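To begin, one chain is listed below as structure tokens, in the form predicted alone.
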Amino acid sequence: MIFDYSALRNLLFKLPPETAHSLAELCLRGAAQTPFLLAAIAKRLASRDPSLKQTLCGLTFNNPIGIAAGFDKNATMIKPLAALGFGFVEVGTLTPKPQLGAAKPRLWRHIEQKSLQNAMGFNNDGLEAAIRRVEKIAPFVIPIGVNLGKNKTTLNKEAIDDYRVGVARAEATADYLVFNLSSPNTPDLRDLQNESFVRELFVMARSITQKPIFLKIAPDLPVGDAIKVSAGAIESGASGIIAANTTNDYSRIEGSDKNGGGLSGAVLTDKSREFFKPIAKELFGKTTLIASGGIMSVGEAWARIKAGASLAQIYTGLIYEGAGFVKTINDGVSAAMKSEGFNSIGEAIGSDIR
């Protein structure tokens, strides 16, 4: 690592937890103004093993570990999200109209439990302030995710429109795209996640865009219906599946409750892990899967990439264990990969269930 994370955590942990990501923001946007300065942070962190390079719809991945949607909700932070070593970029959640989210405080440490628990409500600039910062730096040197949203003010009968808008504007700028119908701080929004709608929503962007896209899902979703919402998105156009957001399981931190929203991080490994692995047994080899949701080490980025992960997501892994932890996680990706015999991510990927 560049520098003792554990002191600089200790730091950013006195202060509240929005505040010290606006700190964090404000320090990696500064960094991009200084490329000799991303250019020695990438030289130290990033991965350059090529067995982990992969090509997925499309699209080249340097490594598998990217950066999931809600850290860099406005587009502000990629150039060094991508000398942070990160294989690809997720931006948003972005919604057509900007909108402020859910009142403060809306996101709170759990710090016994290595975990988050946010209420932010898709708070963001807007699609079009997004896109246009996007459209500064495209195409760039990995893979950027757009992640698009309805506003909390469209009633959800009305919601196939805000994401039409989404698909539109973003579609010539973005890699990839992914409906997020699975946050949990936007009222109603998971009502969304049936067959039916579902199936609408991707034959109306397969009508606007030939782009991957890929639908990210709840963890609180029964199985079953996961597996057939995620098996209907796939038949209707989709690239993949992004497995799982947060959860609202509030028995997970006593007193969680009181404050809403969805928690990440430790709390949710296992939960996310056991979720993953049916939903894989199912559609692994038929379309790529994303596992996201509780990756705290290498370990567990290693279980979900043999359980059928093309590509692992992580978030709160990165509050708790600083700017080193994707190259940790890269890293080790590589030596298991070599210590169970394995000459390319290809050849793990989904190993434990081929």
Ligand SMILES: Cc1cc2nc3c(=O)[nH]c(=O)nc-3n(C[C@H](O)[C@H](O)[C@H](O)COP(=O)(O)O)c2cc1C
Given for the second form:
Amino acid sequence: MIFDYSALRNLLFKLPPETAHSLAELCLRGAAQTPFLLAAIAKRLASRDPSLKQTLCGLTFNNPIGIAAGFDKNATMIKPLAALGFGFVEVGTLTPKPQLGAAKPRLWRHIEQKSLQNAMGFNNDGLEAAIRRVEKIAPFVIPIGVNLGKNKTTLNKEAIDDYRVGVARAEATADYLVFNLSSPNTPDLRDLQNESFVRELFVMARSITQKPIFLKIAPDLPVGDAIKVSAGAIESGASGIIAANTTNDYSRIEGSDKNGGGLSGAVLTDKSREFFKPIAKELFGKTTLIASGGIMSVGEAWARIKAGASLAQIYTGLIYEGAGFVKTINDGVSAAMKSEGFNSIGEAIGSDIR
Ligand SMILES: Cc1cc2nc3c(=O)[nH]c(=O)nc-3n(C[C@H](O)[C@H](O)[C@H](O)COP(=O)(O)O)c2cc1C
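Here we have the form predicted alone; I need the corresponding form predicted together with the ligand.
Below is the whole assembly, all chains and molecules, this chain first.
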């Protein structure tokens, strides 16, 4: 760790969650304005283990840990996030038109459970503004993913048009794209997680671009449906699956149903892992799998990698563990690889199910 995060966390946690996020954004953007500071942070936090490096979908990942969508919705923090040691950054979710998102408050902490609850509703500056920011730094030293959604006012029967606009605008700049059909905070969005829409979506996308495109699914889907939808996506041109988004299983935290939205962090860990495993059993070797959801420790990241995840994304862990968390996970995964006799990350991925 660069310093003891727990004291800073105590201060940040005195602020409303969105204010703390804006403050963190301000600090990260400030650091990006000071190249020597950014370089010093990167030097301290970069993972230097070459055995963590891999090429997937034609992209080079120096390490398997990425920042999940929603942290950098508007592509304002890509450089400082890279300096924190992330192997890739996913920006968004972006919608064709800018939108304010849900009324505040819309983000809550469950501190005892090391969890967050968000009902943000795709607040974002819009596709155009964010892609312009990405264009300024692309091609970048680590892969940049662009996560795409639909505007709240777009009806589901017209949703494909929003995703078409997203692909057409982002594909030349993004290293990979993601179709997010799994946010619980855009009314009826999750209904689009059906095989026929997903097939139509990827056929449309493949008529526009050959860039890697992932589908991000919800952990609340019955697992059989998740496998069917994922397999349909892959047959229609998807490069992989991100499993999974937040959960709206409010039984996990008493009283959480009153705010709605999605739960993330430790309360999601076992649900997300147990959702991931059968999907990986079915699809490992046929596609690229990215794990997301409740990865709050080295052990959990390592478990998902051995269960078949080529990459893993974190969000809530960063809030609770601080900036050093990416390095902690990368160093921990390196150590676990060595102690279990793997020479490269590629050997470890899916080793539990091969
Ligand atoms: C405040 C907040 C906002 C989020 N916004 C998005 C989003 O815009 N798009 C998306 O695909 N996922 C979004 N997510 C979900 C995360 O990308 C991630 O899949 C989820 O939080 C589970 O990972 P975690 O337990 O490590 O946080 C958001 C999560 C949080 C906590």
